[in-house]
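Take a look at this one chain, the form predicted in complex with its partner chain, written out in structure tokens.
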Amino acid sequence: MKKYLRILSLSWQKGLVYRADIALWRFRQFLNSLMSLTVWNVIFAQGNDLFGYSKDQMITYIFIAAFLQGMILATSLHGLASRVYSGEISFLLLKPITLFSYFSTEEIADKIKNVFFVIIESLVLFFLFKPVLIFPEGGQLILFIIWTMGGVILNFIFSLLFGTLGFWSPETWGPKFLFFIFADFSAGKLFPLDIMPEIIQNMLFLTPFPYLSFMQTQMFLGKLDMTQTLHHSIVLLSWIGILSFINHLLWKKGLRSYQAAGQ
């Protein structure tokens, strides 16, 4: 346990080394939330019920989406593929800790940092807009937390999957860019997925993207009944299972062909 805490502490410190970068990054997230809140305040000036959302629900959606982006979508493993391709993971393979435990601990440190900043940003936005936020009941809140953990695991598996690209190619930005576009679209702060035409929603629900934030927001807003909750819980678990299996196979195959060239 001690070694994990040590890695956690080091990752936390490493994450705070480039303070100007962090400040700029967080300021950008703040601006995005500010834009979304402003746009929806303007839209809701014409009525209190649009696209199946009340004004309070939509504003709550933006706050929760901002929190979930920091919690689920932000990751310290963006550069994993280049770490693999450059042979940098050789040092990690020699450590008395499994690769995935090391990455998980790095991720936890990153999530703590993100959530800390998101809370500060949300407080500032709260005082600027003074919105009425909707909070779920006890059971829903617990399910929201569980689904959020599910989303964190799902995104972690995605990050690892992108990392495996580094075993075979230095070109990893194309698929990642497309992933970001889909993630931003299905879990974005500007608008919720369910205001989109049904055909687009149906297509996206064939993918795991709605489970990277959107479904969690719906749980928080109390928009799901018992059957839907059960259905989506099974789908979320299935995606985690399927992608974990693929991830396991790809890392096994990748590590077998890994040559640590240049190290």
Partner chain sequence: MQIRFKVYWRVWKQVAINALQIAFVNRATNALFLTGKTIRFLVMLVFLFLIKNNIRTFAGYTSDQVVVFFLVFNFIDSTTQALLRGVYSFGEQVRSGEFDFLLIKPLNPLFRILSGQPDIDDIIFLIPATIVSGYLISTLDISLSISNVLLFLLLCINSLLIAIALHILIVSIAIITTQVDGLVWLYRDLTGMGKFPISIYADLLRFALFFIIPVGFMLTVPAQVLMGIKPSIQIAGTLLVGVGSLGVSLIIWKKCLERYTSASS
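How about the form predicted alone, since we already have the form predicted in complex with its partner chain?
The text that comes after this line covers the one chain and nothing more.
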């Protein structure tokens, strides 16, 4: 356990080295939430029920989406493919810890950092707007936490899958950029997915991306009945299982031919 705590501590310190970058990044996220709250407050000024959401539900959605952005969608593994291609992970393979355990510990440190800043930003926004927030009942809150952990695992698997690109190509930024843009849209980060046309919703639910944020917000707001909760729980677990299997195969194949180029 000591080695994991040591890695956690070092990852936390490394994540705070470039403080100006962190400040600008968090300021950008703060402005996104500020803009969303301002826009939706203006939209709901003429009514209290739009798109199947009350004003309090929509404002709560924005706060929860911001929390999930830091908890689920933010990751420390953006540069994993370049670490693979450059041969950097050869040093990690020699350490007395499994590769995925090391990456998991790095992720935990990054999540703690992001959630810490999200809480501070949310308190500032709460002070500015003084909204009425909706909170779930005990059972819904437990399921929300479980689904959030499932979303964390799902996004972690996605990060590992993109890392495997480094075994075969140095050109990884383009696919990652497209993925992040699509994930932000289809995870419901910008707005609730259920305000879009049904055909687009059906297409998005053929992918795992709504389980990176949107479905967690729906659980928090109490918009799911028991049948829907069971259905989406099974789908979330299925995506985690399928992508974990694919991830295992790709890393196994990549490491088998890995030559630690550049080291």
